[in-house]
Amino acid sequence: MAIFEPTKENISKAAEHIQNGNLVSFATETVYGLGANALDPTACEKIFIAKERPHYDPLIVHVADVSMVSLVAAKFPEKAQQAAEAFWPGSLTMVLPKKDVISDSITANMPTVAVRVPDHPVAKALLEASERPVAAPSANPFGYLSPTTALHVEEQLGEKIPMILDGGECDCGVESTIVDFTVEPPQLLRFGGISKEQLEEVLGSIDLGKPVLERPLAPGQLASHYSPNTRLEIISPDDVPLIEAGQKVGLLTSGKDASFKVDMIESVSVDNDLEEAAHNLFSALHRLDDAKLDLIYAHSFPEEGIGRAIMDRLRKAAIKLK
């Protein structure tokens, strides 16, 4: 069993693993991360191997507090500092000019580094005990559904990780918002736990990055990502699709009922609350994917606030690259 309770002793053991170049999975408020010493390229290479992650997809570096940003970033622009004051610790990742101490292998040979201060007691304790920045993408095979429980991590990568620190189910449930602060105005590269509206209240106008890139500037920008093994199609809540005879179908929805017959239904929010829906999204998709269905239908969500992040994940889950 690779899952450990986050006791003081286990946090210390996990920190030793980080310091010795090993991998540790740990809870954050967004999703579970797969961490390695960000200052050790050999250790970070283990992340790419464990996840079967391509090297053109950069990693996010987690630090314990704002004071550690200077360890990895060459500049901390004024607007980035304003955003840090408003949203850190929290689910905002900043793209900043990198220092040479951060290996090009972590940043996909780009001159920038993605940095975040997570808002979870387990992540904070591990970062403080490790006394170094930790590179940590989501703890799942590349392109698959993100893990929001320790059990998700163990089922997918347990044999490859010496320790999984169990911090319970992730509060936010979708990955962090990513904003590039090397340009003016700042550019939103990935929708996540902090909404565009929240950002603009603090920063003023921000631009939207390209949604699909052959060479991503930040994690989560590829066309196909966050995908279940089962085929997924997005439909309007008013749609009644024609289901083939004998086909086993599941439905991801918000609300209580389905307007057509399905074999399994997962409602991410009975009251149509977008924050609750985001929190439950990946766990519901994991359960649907484990049910050996032929097809998953997903109702669309309002594209406002965190609903944009939900729809971003669903659209990418619906694309299967050949």
Second form
Amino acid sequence: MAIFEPTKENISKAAEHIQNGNLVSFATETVYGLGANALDPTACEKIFIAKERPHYDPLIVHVADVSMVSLVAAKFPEKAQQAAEAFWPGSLTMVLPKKDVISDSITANMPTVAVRVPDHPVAKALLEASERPVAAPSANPFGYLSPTTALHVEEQLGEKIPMILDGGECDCGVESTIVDFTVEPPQLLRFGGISKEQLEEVLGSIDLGKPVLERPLAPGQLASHYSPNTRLEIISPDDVPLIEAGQKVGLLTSGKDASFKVDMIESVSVDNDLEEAAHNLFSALHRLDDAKLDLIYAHSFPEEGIGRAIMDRLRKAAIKLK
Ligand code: TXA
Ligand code: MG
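Starting from the form predicted alone shown above, please give the structure in the form predicted together with threonylcarbamoyladenylate.
Below, the chain from earlier opens the complete complex, with every other chain and molecule after it.
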């Protein structure tokens, strides 16, 4: 078992692991991260190996506070500073011009680096004790559901990492929003914990950019992500799930209506609250995926606020390449 309570002693031990070039998984407010010293390319390589992550997928670099941005980024444009003021610490990742100390393997050979100040006491304590920027993708095997509890990490990657710092269930439950500040207007590359509406209140209008993983690096490569092993299909909340004879079916939904005749129902928010739905999304998908069903139906969510991040994850989860 690699799960550790975030005591002072364990935070120090975890920081030593980071300083010695080892991996540590830790809680953030979005999802659990799999961290390594961002200034040590050999340590970061261990992330790619543990996750079986392809090198064309760059890593997010986490820092303890805004003053550490200058360690990794060559420029911090005015709009990015405004966003930092409004949303950090928090679930916003900024793409900025990179400094040479950040190796090309972290950024997939791009001249930019993705930076975030997380809003979780465990992440903050680890970053402060490590005294280094920490590169950390979500702590799941590449392409699989993201982890929102320490147990998710233990089950997926526990044998490959010395320590998982338990910070409870992640509050937000979906990954950070990624915004590219190297262009004007800034471009939103991934929907996440901070909504487009919230960003636009502070920054004015922003464009929807093409995320790195959706650029056609090789045909058919990467539409699939956040994916359970079980087939998943999105249906409208007005649709009754269609079940073939003998099929074992689960349903991801929200609201109180439990009258659907399926083998398993996960309601991510009985009150139809989108923030609560995001918080519970991956845990519910993990449980459905563990239940050995033939098919998971997911009711769609309104595409507003954090609902856009939920729908982004569900759409990618619904695409199976295998
Ligand atoms: O909430 C989060 O962001 C979590 C926690 C651990 O902080 N991390 C996370 O990392 O979601 P990951 O690896 O699952 O997603 C990182 C994504 C990449 O897939 C890529 O799309 C984008 O960040 N990214 C990283 N560097 C980039 C860059 N220089 N330019 C554009 N996109 C970048
Ligand atoms: Mg991920």
